[in-house]
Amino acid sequence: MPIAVVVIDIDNFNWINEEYGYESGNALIVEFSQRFVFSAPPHSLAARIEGNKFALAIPSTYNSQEIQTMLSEQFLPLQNFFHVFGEPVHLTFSAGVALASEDGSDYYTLLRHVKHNGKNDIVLYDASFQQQDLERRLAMSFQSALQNGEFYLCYQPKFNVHKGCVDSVEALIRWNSPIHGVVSPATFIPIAEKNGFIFDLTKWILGEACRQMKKWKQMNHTIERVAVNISAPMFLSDRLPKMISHILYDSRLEARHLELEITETVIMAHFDAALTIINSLKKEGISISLDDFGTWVSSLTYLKKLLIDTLKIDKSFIDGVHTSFEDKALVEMIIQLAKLFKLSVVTEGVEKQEQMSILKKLGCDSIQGYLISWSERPDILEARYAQKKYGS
């Protein structure tokens, strides 16, 4: 009789067990044994194989992607939320299908051939499912991330022109997990921000950042200032002043030595409050970036008002300075800008030799790019320093 094996394999299951603990991964797989026997097409037999396997035997004269279309009508029900201690879940799963006789005669044959080759047959969550489901993921792995060290901070280093060496670096978060693997931060800043976690992260940056800059100062390094890329939702919120100052205060850094780079979007969305935040923090000592400057055209009628220290100039600008008249032209009007209001310039993503000699004719303050440095860990940079100095 001709036969289809469906054989069923839920998605990182390891992750339920060390996310909630084996008891309630126990308490899922009940569930969803349930709703997969409920699901299972009229005269099929359903088996849970082992762990997180389950299968599928159906009477059938279908071809695969007959299969396809009508299991995903048939599990439907598999992919509403689960609920662990009341939070919903989304599980999500692969199937493999195989057909007899075409790809074997007896079940444990069908049953190898599906372990084998049926993972790509059938997927029954498409792309934007899945990404949602691993925003969900990430979001919940946050808490565990920062409590078991898989955050850290590489910095990327700002040559000084004028000095002729890296005065200051930039703090760059990263993310290395045991489950999720290395995420970059385009993904999990903005998965951050929308689930809050962006305060407790930002905490953490700003904390290690400062210790590093101490011991540095301790270790009288060129090094003099850190600067730290601040969120919208962080930046906006009246936490962010007093935490500075606590953080600040229990690092035994001086507020000079810390800089907080702050997105040109973020000021002229929301100019009035961004105003009053900046002028507190000023207060402390603590300099202020304008981050990708000239983003927004209507931001010149406002620099004169804020009271920022440096003006960085978005990489978008800096690609073709070496090559277009019209991309020099502009960055040498923000840089006479800048100098008009009293702001230091930093160019960010210069990449070649010939930007560089540009920007310095053109009266750049500081570079910051590939041709200076990768973002490195702090003993990189300092065995680097050990053997050579920038801009040689």
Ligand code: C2E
Second form
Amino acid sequence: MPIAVVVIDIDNFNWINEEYGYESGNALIVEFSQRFVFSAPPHSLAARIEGNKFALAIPSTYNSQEIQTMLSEQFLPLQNFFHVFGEPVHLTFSAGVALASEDGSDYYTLLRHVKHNGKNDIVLYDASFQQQDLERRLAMSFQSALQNGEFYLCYQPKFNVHKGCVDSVEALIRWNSPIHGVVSPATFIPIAEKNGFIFDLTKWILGEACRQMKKWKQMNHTIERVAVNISAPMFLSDRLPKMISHILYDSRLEARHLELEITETVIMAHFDAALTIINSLKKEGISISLDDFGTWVSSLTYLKKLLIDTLKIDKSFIDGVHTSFEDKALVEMIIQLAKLFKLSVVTEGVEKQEQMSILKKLGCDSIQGYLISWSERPDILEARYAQKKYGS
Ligand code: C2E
Ligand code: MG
Ligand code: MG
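Switch over from the form predicted alone to the form predicted in complex with this ligand, please.
What follows is the whole complex; the chain from before opens it.
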């Protein structure tokens, strides 16, 4: 009879034993066995062969690809959480398959072959699936978590050097879930952004932060301002200004006590929209803070990884280098960074003598632009540069 044998190992099972004790390990094996038997294809034989190893004999004429497809559907229940002390635990598996037609004719030979073939002939559970599964589960819990009061805010103080006291705080969301445990905002905020829950969540955060700020104000506390992080979809949505004015009204809080933190990356990616939004928020009297500033500057580290040699500074930085203190400071900073990474610096779009003098002083290695030359045909350049030197 055509037969396929599949051997499945629970990965890192020793970890469960070490972390939770043997009794929990055994309970997990029992739970796994029940699901394994329940999920086995019809007419197959399911067995535990040792420790964390299980085998399945399937009467089949399928090839290993077809078996893989069949089993990854059949074994979906194994991809749900298991429980240890009521805590959800994800398990991953490795599986090997042997076919009677290719690897032998009796069960024991097949079993040996599976072992020799090694693991992962069948991938029943891959990491990306696990990630998606986790995301889906977190997303499904969001609304009830909000209703059940599982979210709360912590406030990180900001010390004002001039005043010598903490005069503002940043509100940071926390989630203590009875199902998922403590989940970091770095994990769940991106999921909330993806599935749209961020709107409800931000509304709750703003309300909570403003209510708390009002309380501090009534206590005559030194904290004068609360900063709330605003995610990209919320920041770019039409709903934000209205939402904020409602919340400020409801909490009887003046706008000057509220600050919004927006990341540099979001502003850079939607610069024109950001200008308009920020202007309208500023008009209301709300402060704006550029969070995680330097992300774009630090992306210069990627240039280093790319093994490039030269950094060409864009004309937009050069245009005002001789007239604007800020532009000059920016160019100086970029040149310093480039030097740190041992990159040489070329500035493009140099049109004026004053620009060139400054750029030379700042340590720029090469200068390009109309001041030096238009683009020319090669013969003209050959003739010109045989005689003339620039940059002296
Ligand atoms: P965290 O509280 O774990 O928050 C991480 C990030 O999640 C935040 O980065 C922010 O992008 C997002 N986040 C947190 N709460 C909210 C929220 O209410 N709404 C939205 N939309 N996003 C939120 P961010 O804003 O740069 O916050 C600073 C992070 O750095 C916080 O982590 C804070 O706890 C942490 N931190 C503060 N001081 C230190 C420190 O000295 N060392 C280290 N390692 N981390 C620090
Ligand atoms: Mg922040
Ligand atoms: Mg930050």
